[in-house]
Amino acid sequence: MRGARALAFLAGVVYAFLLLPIVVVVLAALNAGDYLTFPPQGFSLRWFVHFAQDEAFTHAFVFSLELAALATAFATVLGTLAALYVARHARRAADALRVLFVAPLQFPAILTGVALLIFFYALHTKAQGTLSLVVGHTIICIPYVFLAVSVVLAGFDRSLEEAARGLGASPFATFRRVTLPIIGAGVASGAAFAFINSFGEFPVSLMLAGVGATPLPIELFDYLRFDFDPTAAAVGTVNIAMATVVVLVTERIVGLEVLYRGRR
């Protein structure tokens, strides 16, 4: 009985220190005052219309929207096929490979953004802009997608695609039909923290952002070196929102898929 009155303790303790911060940002992004300061001096949203009133953060945030989407697009189906083929084709470099593609995750972002500049300065390209940082993004997101569609193939039963390819159905129509209902569950929630590292991205964006192409977190930081205003912790509210807006959606569509399997 003490033990888990102990253990239900910890775990409070342990929510608390995760939410705190957040909640902290939040009051701050409310604060009335003209500094951001806490605990806030009354409740105002004044600084959320200065937000969506400025236009350097509101493209900002529209083209951090953008490049999360085609990031979380490019890494989906690049990091089911690599979780297809190291599940079922790669055998003896299995091992190496799961190592590969999960390196991104290994080693800080910073070094990640800083060698994609050398390489991009060596193939004689425009190292900063749009391009890169899709590309840089979508490295960094590969393997969020790899692992939660690794775990799901590691219980996947083959004789189901069998049967499908003995009823006369076509490897496309197998894959589509019996292979990606199943690992969809895997496949949504991967792109869900794709989605939700790729938007708020910071080392890899700051070594690739160009002018025209400047990330939400990169605006934000430029803002912080000139104001010190609770606009930031308003910026901060809204990445938030989105993050959350993007694991309720997604575990919507995780568990209708779940409930439709168990129907069938």
Contents of the next structure:
Amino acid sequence: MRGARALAFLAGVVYAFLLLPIVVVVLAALNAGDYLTFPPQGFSLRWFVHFAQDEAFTHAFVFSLELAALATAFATVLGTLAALYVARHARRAADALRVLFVAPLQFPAILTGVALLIFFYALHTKAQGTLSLVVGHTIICIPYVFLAVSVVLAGFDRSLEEAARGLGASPFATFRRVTLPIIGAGVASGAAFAFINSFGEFPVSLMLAGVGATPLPIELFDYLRFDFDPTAAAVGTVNIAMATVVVLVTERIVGLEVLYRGRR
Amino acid sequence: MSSIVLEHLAKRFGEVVALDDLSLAIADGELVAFLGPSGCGKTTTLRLIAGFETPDRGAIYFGSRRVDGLAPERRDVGMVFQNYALFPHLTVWQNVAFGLEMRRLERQAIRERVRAVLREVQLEGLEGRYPRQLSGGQQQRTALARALVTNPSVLLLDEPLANLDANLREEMRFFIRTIQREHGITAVYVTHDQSEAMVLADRIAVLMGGRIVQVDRPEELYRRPRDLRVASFVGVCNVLTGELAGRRGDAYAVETPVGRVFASGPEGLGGPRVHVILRPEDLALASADRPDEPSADGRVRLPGAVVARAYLGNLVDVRVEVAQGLVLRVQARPEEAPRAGERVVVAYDPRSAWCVADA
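For comparison with the form predicted alone, produce the structure of the form predicted together with its partner chain.
Below, the chain from earlier opens the complete complex, with every other chain and molecule after it.
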């Protein structure tokens, strides 16, 4: 009993540590005062209105959404294919490939950003911009999909595919009717994390953002250099809300427990 | 429906030889069981027939159609997997309909066919359930229905009853057998359970080390095994090893540690070392001080002492030491079984004993 209570207390402390900054940001966004201060001075939604009326912010917001959607789409396809290949055909190269596909997660993102910037400069002069951002974000999103799909594949029973083939399904029909529906939960949760990650990505965006191609975190960073008002907190709150919605929707549709149970 | 012919099949996995020159012809409508210990090549053979593996050498025919180069989906086989391999995201109905949908049948035809097969395997009312909501036996029948629904040329069963409890397993044996007969479908049944093979199969192919050691009807296999490995794999057997010492009438005489014994055997049995196989149910017990039968009946008598007995309900498994370190298992009726330590005589009819040459 005492052990259980101690554990509950410890869990509470950890949650508080994780969640308090979020609470602070949300409270700061609802601050009626003119500066980013804590505790807030009165309650107001004026900074959200300010955010919604600021063209630079709304542009950046929409751009970030589009960027995250594209990067997620590419990362989901590539990450899923990579996971399938590594799980099934890579044989001796499997370990090396696994490290390779997860590498963007382990490298400091700023290094990935710098490396990509140098790489794109070597290709052509217009290294910063939408195309570079999409490629960069795809690369840093792939690990999330790769890992989520790999987990589901580890518990996948290959005889299901054989059964389908035996029943007359072509390899493609087998993938579409059997494999994909079964690993779908892993693919979807990988995609959700990819989306959240792309939407909040800073270091890579910092290197690759260009004129007319500024994701929201970069726009926010620029803003904070000159104005220290609660609009920044409002933007942060919008970000938090987005991530929460994506996670909840994914959880609701497919159940994120696949990520630690391996299967539904 | 068609016959299956396997010609000189060979398959290696890296350094491991899974199959080494396996040939077998299975008649139209016949059920052949592949029986053998794990790693003997029985599952590999089944997977070659299904098309999940390709042979290194040899050919496979369904009727006159050569299939070993075809993809699994073009072979027209029905397969029941050991773990059933039911699609977890589909209902019973959808699982069974899958093969028909892949063949692009019309909706109405699919509906009728699925309904008929589900009735046949007694799964009516469970159409909307998902596999995880079914009992083991129901999953098994779903798998069977899914394999049969397309009217395949051949039915392949890979240890389909291994995951069921004992009672259900026995019931399902007869069920599978009945369905296979009714459909007249050629079937290959892989198992390591000899009693399952006996009940189900028209013929049993015993596989060992990637080769077929013997193919025969169950009775033949049990009564006239080719060698000691087959004998000890199908059923319990007692073995008396000795030297061939000539013939007496139909029987061979064998010189063993318990004296000269007699047994039937194949024509042209090679010596000198041979094994006499005695099934426990063919051995009779008599009290040592009361030899109640005339000795002129040709029966072989081996005196010994009971060293252990195990009560099995319908009978008693008696172990009799007939020579130093040589113990025979005898089945006795509970009311007749001697106690441990008692002196007894083990008697058998030479016609029920079988000699095999030393491998």
